[in-house]
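Next comes just one chain, in structure tokens: the form predicted alone.
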Amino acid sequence: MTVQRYALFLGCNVPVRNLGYELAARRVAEALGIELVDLPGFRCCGYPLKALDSYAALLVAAHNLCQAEAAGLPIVTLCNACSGTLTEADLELKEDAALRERVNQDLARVDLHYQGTTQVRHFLRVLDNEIGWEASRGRISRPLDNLHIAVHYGCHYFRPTRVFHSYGAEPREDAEAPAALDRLVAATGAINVSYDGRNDCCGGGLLGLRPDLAQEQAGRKVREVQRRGADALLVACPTCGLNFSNSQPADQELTILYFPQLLGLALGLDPDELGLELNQIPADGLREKLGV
């Protein structure tokens, strides 16, 4: 079997408020016969600096495409802000000749140089695309036909839609369709679980400003999910599991998954080496409900 190299990039969330998430989607990845590559280069992605200075952030993304460059590898990211900022930032690099030479003439400070040789694709991406799902199937040996899922993508995940499509990484993706995870919990065999909001954001975007307004907004989806039956809310971004997870009705919990944890039950792994038990809402009830 071929193995498949990434340069991993985790951000800044997922190392230190989501390691259930990491956990998994490294054990995933091995599971699955792709390496993860820790670069010690790889920074923040640029992404909170945007609002206040794009320039700035544009230069921070281009640091981190050159680590990847010098190592001759592809970028795999677990955040939707994060890959949406790294593919941005590279596609505009390689558009623009201008604006590349600038930002050359700034990181040769720092003895980089960007060329413009590497990928940026997030995990569910390369799951989707570049491994199949059918190629994921034939290797579940734990169906989960006994669990209800809901699916939330996040609003970075496919937006900008002309971004993504002009790089190459959704050919099949319609921004307000969107279909990676829907064909993830079918590969696994559990059932998915239709719910009115599903592609409304978590409210993340506003946590900065107004805490309590990302809290009403992602509470209010949490409800809806619980009311049509879901065992679990599945995301594919740290930040909308950390909303979700902080925005739980008192009476009730609802336990919020990480897509390779998912994927990762059905492939037979075992929970703990998946970090379901590092998650912020106890995944108790499921994991009863699978007798694992």
Second form
Amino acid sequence: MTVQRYALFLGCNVPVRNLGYELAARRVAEALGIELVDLPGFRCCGYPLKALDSYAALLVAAHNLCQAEAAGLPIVTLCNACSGTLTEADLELKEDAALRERVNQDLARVDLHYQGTTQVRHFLRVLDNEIGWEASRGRISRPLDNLHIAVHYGCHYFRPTRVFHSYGAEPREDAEAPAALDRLVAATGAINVSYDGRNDCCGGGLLGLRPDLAQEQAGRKVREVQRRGADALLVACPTCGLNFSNSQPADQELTILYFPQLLGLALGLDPDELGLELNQIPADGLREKLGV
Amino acid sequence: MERGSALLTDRSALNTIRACYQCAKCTSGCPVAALDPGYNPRRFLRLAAIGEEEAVLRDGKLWYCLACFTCQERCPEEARPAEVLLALKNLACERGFAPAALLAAARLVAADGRLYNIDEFHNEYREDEGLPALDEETGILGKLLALTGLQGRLEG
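Form predicted together with the partner chain, following the form predicted alone:
Every chain and every other molecule in the complex is listed next, the one we just looked at coming first.
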């Protein structure tokens, strides 16, 4: 198998608050022959600055793109906000020569120069497009056919489609019907549980300003998923995962799984190596059901 | 000519709102409007288009937009409502109306390079869990942000 190499962009949340997601991503990548390289120099993607000053966010994003360019590697992200911000920045800088010139003048002050030689991909998109589910399916040793899984994409995995489609992020996801996580669930053999509001935002964007509204939005989705009888909600973003985990009554918890954790279980990896015990909500019920 | 022309000329990111014919698809599909009926993105777009942007910039609810881009995907006129709201937030920040919570987060990014500072304690925890330690802070984002207009807002 050809080893594919990516620079692993962790962002802010994952390496501090979502270690289970990070562990599982690293184990699954290893199992599928994807080499994730840890580069020094990666910092915040820029997303938290965007609403305040889009240019400041772009400059910070460009700084990160430069780190990957220097290493000659494409970037893989685990966070939807990182994926969206870095993708949009790379697209704008590749398309707009005047903007690139302005950014490079500022980057020169810290001895960096953006060239436009890297690519940005969410880890889910790498599995979905570059590895492909057929390759994963051939390695499934623990079919999850007794699990009921609901999926939540999170906004910036696929919206705005204008950005992802222009950037050439394949496959092109439909704004009203993204399908990568559905393909993953199908590959693991689990039963996909549909529910109302599946493509809606988790509400995480309001955690800083109105945590009550953020949790009300997440809580609505969690209750709907529970009503439909899912064993777990599968997510592709640390902010979504944290918001769903922190928006539940303690006596009626819904397991929140990061997508590499589900895939890792299906690939037969040791559940203890997939960081399940590091998730905010224990996955004990799910493990019991699987007998692992 | 509508009164909002100066604003629309000065901020190219706001140009697309000329196409808005107030169908309200943005508000009807907005998850925040479903939580708080007082939040109305259609109204923000209209006010900005007719030159009443001051009312939008001073309205704290401008910042309730989640940037989920649902409105933008559904807009039949490609008015790019989510990008317009983002441009209005940027403008509100320039004018000194940014929420303290967002400025506080930006200060952390400028100071530590990340929203959550990585210290020795975190790195030991990561290594205990079998994860590599992350590199120490270099101050590079602080240097870059000092070159932008945001710096003044972070100091202010």
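Since the model is a prediction, treat every value here as computed from it, not as a measurement. Residue numbers count along the first chain shown, from 1. Superpose the two forms; the largest set of C-alphas matching within 1.5 Å is the rigid core.
Cα displacement of Gly229 between the two forms reaching 2 Å, rigid core superposed
Gly229 C-alpha, core-superposed: shift of less than 2 Å.
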